[in-house]
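Only one chain is given next, in structure tokens, and it is the form predicted on its own.
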Amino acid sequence: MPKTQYWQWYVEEFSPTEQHRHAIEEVYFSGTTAFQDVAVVRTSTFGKMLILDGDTQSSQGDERIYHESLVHPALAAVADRSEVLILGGGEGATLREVLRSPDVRRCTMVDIDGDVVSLSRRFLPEWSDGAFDDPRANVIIGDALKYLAEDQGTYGAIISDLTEPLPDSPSHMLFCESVFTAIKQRLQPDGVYVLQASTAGFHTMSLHAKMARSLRKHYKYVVSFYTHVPAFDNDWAFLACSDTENLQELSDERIRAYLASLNGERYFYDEQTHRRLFNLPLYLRRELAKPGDVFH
């Protein structure tokens, strides 16, 4: 049998000595926004899947591995879910996983970036599956330092779906002193900051344990967990911050109370999956317990 031939290829480099390749099989937009490079592409693996700056943001074949692990298990531990904020998540799939939840009133998305939400909901509708028109979604296109700064409200669960905080990306602004003042002033005393923090595998887990690091002054518990997710070709690692709920303890009990209220199919998150979620091998503790950089 002859070999496919592809004509096009989306090749994602960690480092100059690290590539992931991808064959492509359709282009749907590939430009320029104010804020980044956006491309929105279909992959013969992976089905369609949107990249900015050249980095993996999503697919169509696993994104639900990574949104249900953002979102599922802070939202699990909060008492009060009645007002939930995301910032970021421009694809729409933070804010469908939110708002299965019954017990939202209202979620505040607040995004920089309207023309990824645009093409989001143009060429990649399944990720939001109807979310943005959800009378309960607040969706907000604008700087969301700004919206921390003038936003008066409080939430049970602030949930950060932005892109790392490299020196080139748009979000890098957002991960100092200042901002993680700003998120806990706008969180409820018993309520879960989660974010998604870099990658945890071992050759590139740095970037994670400065996140962790940052963050250990602003709360009580600050704890790591990570799921592999095939099309980032990786390990991707998440914070769960609280002053009163430490994730990793999390009973099976209160899961099963929390998953049996959603609505919709679960593809990836249940008690089983929560204990192995915050199981971190040993070389990712180790990291963590180093002293090291922080973000300032």
Given for the second form:
Amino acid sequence: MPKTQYWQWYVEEFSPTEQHRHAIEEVYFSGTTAFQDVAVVRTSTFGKMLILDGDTQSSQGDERIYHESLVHPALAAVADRSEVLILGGGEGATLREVLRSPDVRRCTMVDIDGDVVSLSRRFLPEWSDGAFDDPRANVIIGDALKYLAEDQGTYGAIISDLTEPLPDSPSHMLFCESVFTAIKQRLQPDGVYVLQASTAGFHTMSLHAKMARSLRKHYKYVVSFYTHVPAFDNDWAFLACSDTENLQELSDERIRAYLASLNGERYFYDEQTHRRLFNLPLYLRRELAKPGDVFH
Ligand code: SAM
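Having seen the form predicted on its own, can you show the form predicted in complex with S-adenosylmethionine?
Next comes the full complex, and the chain you just saw is listed first.
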């Protein structure tokens, strides 16, 4: 007899020949919204988890690794943090990290799927930790594509926390030249655009490299960084784009000064972690240097 009997498994299929299986202890929600399949479950190893269209979005066990990496290097480099824009970010954890900075006067978050936001508020309140009720939070349920076309504001930081741009994902239309141009128009001249930018594993890094190549046309500095995210079972990459700041060279002094200004506890990011995030292995640097496909 096995010591523990699990009745259900969540199987994330990375490719037809690679899977990660998670034992599920509880299913809080499983269904289809107007935009995507959504599941909120509790797994034995990672705790609660949000899954969209069969892809793990974040887990209770390690979401801070992902969200602190996405937000803090960029905000540390930005001179004017008063207005921040998040594209996507349904769980509210990106919002939570942004609002740790008292310099932020308003953080606008635009997510297409109101059901993901309300399910996250209901079942994953640890992710947002009150951020949705912060008076500085301006949460808009709508398509980021439409928002970028109509908005007239400018932002010191724009943070893209969208699902992978796979053909059937609602984020697919946001990875193209016209949207990259629209984002640049909304960014202050010394601002930083940072995005979750797919995987950095040796076997899966081509989409990341394609994003980097596409954005180089728009910014003086397009810098990759990455970390392992255990629930994703892969190295996860990000891109920091700016005309004035090369985030790889951000000084310890500036990072420390920024961190000292933040409210609340951090789990992952500090000036040492920053160096590690921006220290890329040779195979990834080679891939990034290669010519290849771009988004049109
Ligand atoms: N950590 C994530 C990952 O690994 O891919 C991303 C997290 S977050 C849950 C992704 C969010 O992007 C979802 O809540 C989804 O509704 C939102 N999204 C997708 N397409 C969008 C669009 N066109 N406009 C606004 N939000 C969008």
